[in-house]
Amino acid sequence: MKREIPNETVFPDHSAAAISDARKEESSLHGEILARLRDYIVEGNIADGGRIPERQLCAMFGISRTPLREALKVLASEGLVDLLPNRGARVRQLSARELAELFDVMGGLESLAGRLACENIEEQEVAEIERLHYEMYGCYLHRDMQGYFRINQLIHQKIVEASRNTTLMAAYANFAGRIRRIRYSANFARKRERWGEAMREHELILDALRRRAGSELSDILFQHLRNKQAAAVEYMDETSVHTTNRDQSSTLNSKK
């Protein structure tokens, strides 16, 4: 008996809506894993130059190695990690020279962004940055380093976006990831004195932005990055001394 083939076959589980929802869920999961992994590395949970413990992180995040490795590829493109052929990945370690050069470039980019932002920013954007500023101040008062750093980076990003210069935004994104970790760590330098200085500098940044004082904001942002650079170098030196002393102690103990 000849079977009739229907004119239209419906596959409920593979409808366009279902596929779209699945893709959105996958994208959301990827973004969440990426953000968690980035924060984990930026906050110094793995030493500079240290290998990425894939098995341990998979267990911690409750994921397989495939999404973890996809996230690592993104972080490698941001300059936060180095991918090792057939050997996993490690946290990228910057030399003092690389660090100085990156901060100089970032200072120049943010300086230009501040000048352009004062020419192009809209009132609601200033209001949003002001809101973020006081939220960040709350984190500072409560010594919430993670919250402070997250909002701090968002404020800088908002100023760059207000420049309305896509080339500048692309260049900023390219370099920002490379020093994100050391910018976070620099807040611990000088027994937190630098943290208070940075907060006062942000008061000046907000004031200049409110007044649309482009030249003034440009200078403040450049000096802000220079001060951050000094704190970062100090932190790197302290960390280096601590690591050297620890290694020497381990060597002496092993000879006993």
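Got the form predicted on its own; could you also share the form predicted in complex with a further copy of the same chain?
This part shows the chain on its own.
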């Protein structure tokens, strides 16, 4: 009764994750599989903690086990899957604590991005973010949540880009991928009364950015993410029963 949300339209920020290592992922079977498998997992096609039988995925992608296993190793190092010795790969299940940790790290990265952005951003980019901000404000007034979140993501992405730090951008994309499944749901669970608060925070963000107040912006962004964290963790606790067996398709039996 709650989720039949069109995935792609709301979060088209594949771009962020894709950019980071697009060079090596475009050619070579391994790279393609890595990208496809990552997307497949991030989009929530396998249940949390669900087993990932190699053979099945091989059949699904039409390849042999070698490149698939290479991709799994990389995804494990990215924190998306767990690799149990001799017992296969599982989609990494995030505990509430890990989720909170991830949000804090995201907060740290955005905080850094804001600080650096104040050093490097150009007037024109501030103007663009300003434009987005008011557009988002329009969504807020019209209670258009989907539009709001789309632009919201875009603004944060623009700030990260304005840091002019590609290493930071790659790390940001990496961590964003790890929480995207949950963040997606959490956005919608966000209490309406918090919406106004978030909007106010965004005004502070814009203001600090205009004044190039790096340290200040840094604080605001961290606090902003802390509030998102609270919403996400709260949502996770509420729905923790449902998340164990979500949608699924493959062998989802999380028996143990």
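Positions refer to the first chain, counted from 1. Each form is matched to the other, and the largest set of C-alpha atoms that superpose within 1.5 Å is called the rigid core. Computed from a predicted structure; not experimentally measured.
Considering the chain as two rigid segments that shift between the two forms, residue 134 sits in a different segment from residue 89, judged by which superposition fits each C-alpha better. Here the chain moves as two rigid blocks between the two forms; the smaller block's rotation against the larger, from C-alpha superpositions, is 37°.
With the core fitted, the CA of residue 66 sits 20.3 Å away from its counterpart between the two forms.
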